[in-house]
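Presented as structure tokens, the chain that follows is alone, the form predicted alone.
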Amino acid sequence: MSQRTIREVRAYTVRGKGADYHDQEGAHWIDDHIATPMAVYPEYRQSRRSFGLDVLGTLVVEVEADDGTVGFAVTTAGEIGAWIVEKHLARFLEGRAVTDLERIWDQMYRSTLFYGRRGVVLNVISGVDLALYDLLGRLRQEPVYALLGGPVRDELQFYATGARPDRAKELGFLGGKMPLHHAPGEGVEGFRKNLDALADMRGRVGEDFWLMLDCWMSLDVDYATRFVHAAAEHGLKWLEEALIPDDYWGYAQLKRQAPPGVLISTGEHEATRWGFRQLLETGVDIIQPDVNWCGGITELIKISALADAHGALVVPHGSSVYSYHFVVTRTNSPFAEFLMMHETAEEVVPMFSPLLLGEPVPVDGRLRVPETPGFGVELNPEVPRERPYTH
């Protein structure tokens, strides 16, 4: 392949069900009553969709190699984003080469800085930096899991993200995590509705598939540490995302404070390998990076270093192509989670679908990554997509 330069980067939005998988209609298992930080408040208990959750909506970023081949990813960013993408870093990948990964993701990051840091703007850099491997990877005609040293198993192996893991064992995947439903707020009611949920999925599953709660940033340390010493007679494999991202001090009691046999987990809302190093430190045995979320591929190599150094497993947030590439090519990434967005969790459909085409999913559990260029999926052209700004 030619030395091959980037002639155009543009940002586009879309509405409706894509990387923002909270932009649902309808009732939908991952918006029924789940404890959330904002749970402290009655009146939006129900619906995470009540507070905003789904006010970002979809970004894509496609860029623009000089032969006229198109890379492109998703991610969760929405208007803001793309303006993002198109006012300031796209100065940053235009009339540089493809190759010039490293560079512009570090000038995309210190340019950012004043404004940046976390959240969105860590999202747009990752969408930027996939959408490059992405155009690498087809220009050079290899998956991108080619582009870092390739794989280290034959397949993928999976637990499954939705409201019936009864379900998921019968499909196949080596496990299940449900939503945790009563925050704190909701007293010792919700404290024991939460741990007769568990044990109802524990009779009904048996005992030995891994069983998970994902808490979603809802817990304290007090609350936390006493439920996760119930769960424990309930066989509750790991306790997720308990507190909010930035107690660094309090991970590291709960982590202290856990039962023996039981997992703290954490960093889906975490970024950069500044913040996942404060968050190692504190002890958790499984780190969560979403790499449409904490800084791309590019950064998601340091992260995964960096637990490898402090002996902990990367088990990425699910995204779909965007972590099956990366998990098939580390070791201390042994599964991978893939969320089941079908909208009682009954049956195993596309992450971003009607969004991507070709997006491979699991059978019995378990996806062999496709040999495709790139990320191996394109966008469906009929899907309407709006590029609400122009640089």
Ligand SMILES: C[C@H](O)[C@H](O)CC(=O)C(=O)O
Contents of the next structure:
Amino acid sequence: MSQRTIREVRAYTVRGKGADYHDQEGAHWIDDHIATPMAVYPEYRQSRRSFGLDVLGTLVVEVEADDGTVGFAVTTAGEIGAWIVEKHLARFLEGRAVTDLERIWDQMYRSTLFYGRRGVVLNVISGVDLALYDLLGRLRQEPVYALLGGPVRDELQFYATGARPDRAKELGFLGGKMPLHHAPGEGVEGFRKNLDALADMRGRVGEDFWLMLDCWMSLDVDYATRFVHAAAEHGLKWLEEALIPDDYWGYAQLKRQAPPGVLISTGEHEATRWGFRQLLETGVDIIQPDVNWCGGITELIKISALADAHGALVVPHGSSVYSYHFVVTRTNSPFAEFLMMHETAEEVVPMFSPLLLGEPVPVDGRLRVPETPGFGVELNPEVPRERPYTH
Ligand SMILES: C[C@H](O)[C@H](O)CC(=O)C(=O)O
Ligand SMILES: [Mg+2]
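Given the form predicted alone, corresponding form predicted in complex with the ligand:
And the full complex, kicking off with our chain again.
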């Protein structure tokens, strides 16, 4: 490949299912009375959409090289993200070499510090970074995992997240992670219901199947400590995202107080090497960066190395092909998450469906990452998209 430069960056928005996987219509397990930090307000307990979890929508970033080759990526950021790409970040890409990944990332991060650091700005930086990786892979005719040093194993093994770990077991997954339904505000009765749900599922899946619970930032240290001890009796493998992401001190306390044998995991709402440094210093066992949100592949490489030196596993949150190409290249990411986006979590459907074409899914809980150049997916031309801003 001769030295290619970036001709144009474009940002589009998509509504409905896609990279913003909470942007669902109708009944769906992912929005059925799941415990959240907003559950302190009873009126927001039944639905996460009721407090706006689906407000952002999907952002599509396209990066075009001077020979007309286009790389793209999708993330959660919608119209606000499109504005940031077009009005602010495009200047750091256009005219630069496609291989300038580090410099472009650094300029995007430093220039947005006054309003960024994490959250939607890091989602957007992730989207741009992933689009650049996709472009580089297409130009070199190589899958992204080859750009990252190559695979350390032949195929990925998955656990499934959804309402039906018993079904996940039938489908060949390693384990199943369920949402916790009741937050501390639902009192002793909620605590009992949470434990009963775990005990009931343990009865359905038998002793050896991994069972995990995702608390989606809803607990406090006292509740989480009492719960993790009670859940250990039912063979809980890990307790996920028990506390709000800013409570690093709470995570340290929870890790100290948790029973040996139950892992403490978190990090899907954390970003950058500095955020994860703080998290790793709490002693948590597994970090779960979302490559669509934590800063993209350029940042995940650093986060992962830091985790390895701390003896923590990196099991990225969701993010489909964007995490598969990374996980397959790292020994400290021994398995991957598959987020079941089927309405009742009974069938395997592509996570970002219908937005991407060629999005691979696990079969019998396993997947050989395709060798197709870039991330190996295309945008579905039948999904309507808009370009709300230009520059
Ligand atoms: C299941 C959780 O509530 C969430 O929406 C997805 C998630 O946190 C995960 O896959 O992990
Ligand atoms: Mg989670």
